[in-house]
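Next comes just one chain, in structure tokens: the form predicted on its own.
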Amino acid sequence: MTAIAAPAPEAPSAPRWAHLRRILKSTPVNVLLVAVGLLWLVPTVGLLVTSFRPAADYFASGWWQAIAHPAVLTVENYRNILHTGGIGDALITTVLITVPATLLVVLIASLGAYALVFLRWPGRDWVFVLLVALMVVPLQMALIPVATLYGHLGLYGTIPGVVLYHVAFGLPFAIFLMRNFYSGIPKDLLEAARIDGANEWMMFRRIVLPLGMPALASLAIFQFLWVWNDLLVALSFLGAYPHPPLTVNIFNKLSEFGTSIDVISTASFISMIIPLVVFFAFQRYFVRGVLAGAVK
């Protein structure tokens, strides 16, 4: 009578098995990304907690002794700083500068792209390889020059001035990334369209215009994210405004006050929040815009 061989145990799935595999090769780069990004954050934490203690307690201790005793930290340093810093006027400035500047070369460069990308004309490629080349030229080395342009448009020390001075600068590299992305956008949309009589400004506003939203998006980021941060041109045409800029208005406080860590904190950080607001609420569009023209 022939036996009969018990049933070999089922091996488990190749796909779990691959699976398995998938997450432990990638758990050493996730543990290291992640502390990474910790120690990126500990600057920002510490930014956070002092601007919330009181300037004494800051030579006494460390800022992280601050997170296990939270009944020190006091709202006294924004309330002073909001009240007596000048910060809201400088607030305002920061505001009235960045806003038309990125609002500007936001919409510029979405109509220079789409000059050089959709549009014939005579010198479209020299006028590309030109603006390649002025990404390359450091807005310092116009400093001077344009300054005592300035001086004679009566534009020196003015809002304006450094407006256009930032749309100036930062139309080349706009221009560039706007003009990828759209050369990633196929031409039949828009022949279908002069088919059925759309002119140039229909077919700019209702097709390229939305399919170009995550290049705008990113563009708006990193145009805001310049402009706001910018210390060396506000302080060169506005050093002696009656409201300087943000970032001039800590760099006085930090020539002035010296060691008063508690106004340069809470200004420090009341700077770098708004661009993070803005950043947060354009995450989405951040990566495909930076990819723009990459792959087609």
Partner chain sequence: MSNITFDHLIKRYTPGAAPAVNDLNLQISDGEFLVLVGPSGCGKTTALRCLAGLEDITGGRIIIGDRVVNDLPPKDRDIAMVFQSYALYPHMSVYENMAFSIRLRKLPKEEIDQRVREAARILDLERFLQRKPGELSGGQRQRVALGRAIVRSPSAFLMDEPLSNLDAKLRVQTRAEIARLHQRLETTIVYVTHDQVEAMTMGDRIAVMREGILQQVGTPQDLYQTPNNLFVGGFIGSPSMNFLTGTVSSDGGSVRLKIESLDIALAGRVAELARTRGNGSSLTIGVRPEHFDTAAPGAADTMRLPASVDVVEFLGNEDLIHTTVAGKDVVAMVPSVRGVKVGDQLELHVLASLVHAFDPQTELALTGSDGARPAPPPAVPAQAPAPAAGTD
Contents of the next structure:
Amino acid sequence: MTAIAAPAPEAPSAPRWAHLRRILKSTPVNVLLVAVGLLWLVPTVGLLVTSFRPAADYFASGWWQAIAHPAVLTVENYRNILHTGGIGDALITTVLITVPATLLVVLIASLGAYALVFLRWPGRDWVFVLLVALMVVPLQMALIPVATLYGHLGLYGTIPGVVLYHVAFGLPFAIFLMRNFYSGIPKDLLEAARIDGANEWMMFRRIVLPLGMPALASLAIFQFLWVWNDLLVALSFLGAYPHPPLTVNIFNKLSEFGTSIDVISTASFISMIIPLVVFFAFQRYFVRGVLAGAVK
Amino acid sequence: MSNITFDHLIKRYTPGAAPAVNDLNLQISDGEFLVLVGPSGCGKTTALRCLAGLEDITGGRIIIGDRVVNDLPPKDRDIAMVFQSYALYPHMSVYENMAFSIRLRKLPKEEIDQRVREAARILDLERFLQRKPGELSGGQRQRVALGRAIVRSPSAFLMDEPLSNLDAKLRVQTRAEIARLHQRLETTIVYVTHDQVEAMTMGDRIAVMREGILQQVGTPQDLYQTPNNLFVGGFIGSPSMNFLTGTVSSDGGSVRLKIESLDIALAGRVAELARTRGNGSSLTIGVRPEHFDTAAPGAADTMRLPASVDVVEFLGNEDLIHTTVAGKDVVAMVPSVRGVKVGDQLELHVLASLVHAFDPQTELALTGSDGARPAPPPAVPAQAPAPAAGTD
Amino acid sequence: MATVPVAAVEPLARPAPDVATGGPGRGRFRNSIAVGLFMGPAAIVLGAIVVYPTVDTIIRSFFDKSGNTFVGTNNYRTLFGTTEMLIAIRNNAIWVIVFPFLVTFAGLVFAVLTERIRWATAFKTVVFMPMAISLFATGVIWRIVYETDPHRGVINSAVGTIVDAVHPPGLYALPNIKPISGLAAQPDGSMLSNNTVQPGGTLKLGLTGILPENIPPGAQDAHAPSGASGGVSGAVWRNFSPGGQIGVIGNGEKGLPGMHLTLLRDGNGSVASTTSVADGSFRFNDVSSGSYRVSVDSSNFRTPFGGTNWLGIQSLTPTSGLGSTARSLLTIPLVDISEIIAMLWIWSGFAMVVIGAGLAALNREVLEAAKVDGANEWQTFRKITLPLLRPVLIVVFITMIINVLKIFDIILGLVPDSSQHEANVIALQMWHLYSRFDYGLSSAVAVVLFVLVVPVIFFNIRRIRG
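Here we have the form predicted on its own; I need the corresponding form predicted in complex with its partner chain.
What follows is the whole complex; the chain from before opens it.
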């Protein structure tokens, strides 16, 4: 009778041991990855803290020492730069370039990808191969002839010229990404729509475009970040523009002020704010875009 | 009147390749339920897609009503299609899915609403009108696909394996539902399937295709009773017809068929056909499993095949027995009460009038002057015979 | 009986003609309009801004500066004759050889490890975040990281903490300190007494170049040492005072406490060591007979870690005795490595995410089958996971090669002017020539870059078309 009442002594404690062992086993990995994560954060945090410190402090002590004394942080750098640095104008120029370049790429690429996936025409496969090839053509390849061309057209040194350049070099990847996504839309859907009486435009507008939204979002974020962060094209075509975009603005400051870190760090951080906001807000789409573009 | 005619239809996907549909001639009359059936790759779906206007045709004509529709886009052909995948627009509600086509036609709002609700009522979808397709079960999606076709009140429904994505139970249920729908709407249905059971149970007429070529058109009874050739004989009916090929030897009164070491006596109509072919000619006989029995029926024209039983599958009322006859696998379905066991040596009996005879070279069914078995129609009729009225 | 109005359906003569080949019908025409409308905008933009200019650039590379005179391959010959271009090519080569491996490896490690933690999303976000930052801003960020002064640059601060812990800086790490009487500086940084001494003898070691505020607190006035039997004693002091004399311990001249001293048997290495006390006096006891010298250890003067110039051009490979061309090609400047680390910071997240997706897409049952077959975790990874991941790893690798060939902004942002020349890359060289309006040469550089990318183009086409 007592034998029945007595519980097996080991049984209940076994899972607890297993649990503990699992924790012990995963500890080194956790510690390692925490360290890596901190390491990855350090550079950005360094810039952020530096941008909130008086220039004199920068030479006196490391930014990490300021974290212990938050009282020494000040928004003075930001106040100064917003009043004198032309950052406001630069921000406007950057927006004026980035927004149209993003919208145009999204529009043109989704149209082109539709033609590549859902229309049947001779040479279609070759056009796709050409696009894949164009995807890796360096930006530099077209600088000089396009500068000449823009000179004739009066586009040199203008925002539309830069926008057009970004659209052109964004398109191959954009069409590639949209094509991959559209290829996953069942052909049946389009055929059903065709039988339902839709013409090509309606099929694009009512079926493909709504279904392609996630991919369009990925593409838009990608293109937005590329254009926003571009230095080369802006420097080549807008170097002498009265209100150059953010990247060029900071580039000029770097060569102009040399080591005045308060200005450089503050301007750099201002240029990063919007991309970082976009990144954190739409990270899911960004990752999806990376994967769609990289892994076929 | 919306008769549909395939007139020497040829469809080739790549120039020079074997055609996916090869010289298809077929007439479907108004209100008929025609099933296109055949193994995968036989061209049945291609033929349907050509009819829908989803494929350019390579040669011949397709006629709907009195219009040659070769160059008409799908939307002008007055047909609706139900896809194997249902092809529901995932971003639209059930209501919007069904209304899509008639909205494109710019029908008045009230009429659109009335038509969608009517179709939803028929298909018992009223509760789901505001749902997205992703929130529906497979059977409900299937009904939405039907509903989308119904709202257009087209002159013909084209259905491409509409049941293949449903589980077995739902399939039987939906089969009946589509049949009821056909009775109610009296609209022509061209239905593609690879499942001969579906074809037999649903179609007014069945068109059997193989490798792009139409093999036989007829009522389910025609196809079952008088298959044109080996392929149709084997394809229609489940389990498949057994085929045994041997050499005819006739001496005076008796006609025998030598199959390997086995020598069996032919009887009745088959004996006549074999005699006509002559001594030493080859002959294939075909017997459906359900026509075998192990107890002697005692009739004069019974043929007997000595068989050894390898496997017995119990089906309930019947046993499906796998046997070896002259080194060949022969399947028979016999009443369970016979108590057949593995290892039994027994004789399979079959009435000679139920035995089919084929020419092993041409694979065509042999036709005699025997009045009891009507001569099957020619393999590729220039004009298919009109279907028997009121098959169902 | 339903009959068919066959009148309308006259059978065609066999064989039926192939209608599809019979020229463009109405549908076909409509289709080509649709293709034009959908594909047209992309075709025009790509044609005008990418395709035509690419061809034009190739043509221009055979013309002179102005673009009017055909010069054959002169531009290319000029190019490969300049150190600038050789350095640029060398740097791109270093990038291509080192960077894709490192990124792929880091991405693989991170991707595998994040599968074992619960906060993988947070980790991925942190590592992936630099992708959103412009390469130029990244340059600025890392400039701060790489600051040479250990008080400012976080890397040098960390390195300095370790170095100073292993080799603590001396009490007398003063820039101008030097021997003045009784001893002389040695090549190893120590100072050695001029005179030898016997047991019982004394030494006076005078130093100078020490500011009053640098004298350690608690130092007392120095006294002339008195001999001790069986030992060596002496004084080390600041031999400087108003009106003082060299070699004489003047009034008010302070002793130098805490000085590490070594007794050396003449010609025979160290025998004993001691430390001077508050008045600068020191004493070695129980010294056997012989002649000795006293050394003031170099550790007394060791300066604290002053920081490495990570963005400098010091070469990691020996280059002495090389000709200028060979030196251009074989130098690996430290700044390259520092740039690569900054780029790693950006791209590891990309590699991790792509490889992570590859891992997630693996058939778990295959891995489980391997476990059931008796493979341990490492064997499963090595023999199953890694081969299955190969295509994904190749994608990452190739993407990185393309990236690295085009590298440009980060160098402008990160590398100080003094090192720019050694850190030059092809894309930067092209831009330099472009901004000097040397269009012929600049085009030639662009073509070189293009030619380097061409194999990747073919690889991609093959991969994507399967």
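Numbering follows the first chain given and starts at 1. For clarity, a rigid core is taken as the largest C-alpha set superposing within 1.5 Å between two forms. Here the structure is a predicted model, which means the values were calculated and not measured.
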Does L32 shift between the two forms by 2 angstroms or more at the C-alpha, the core having been superposed? yes
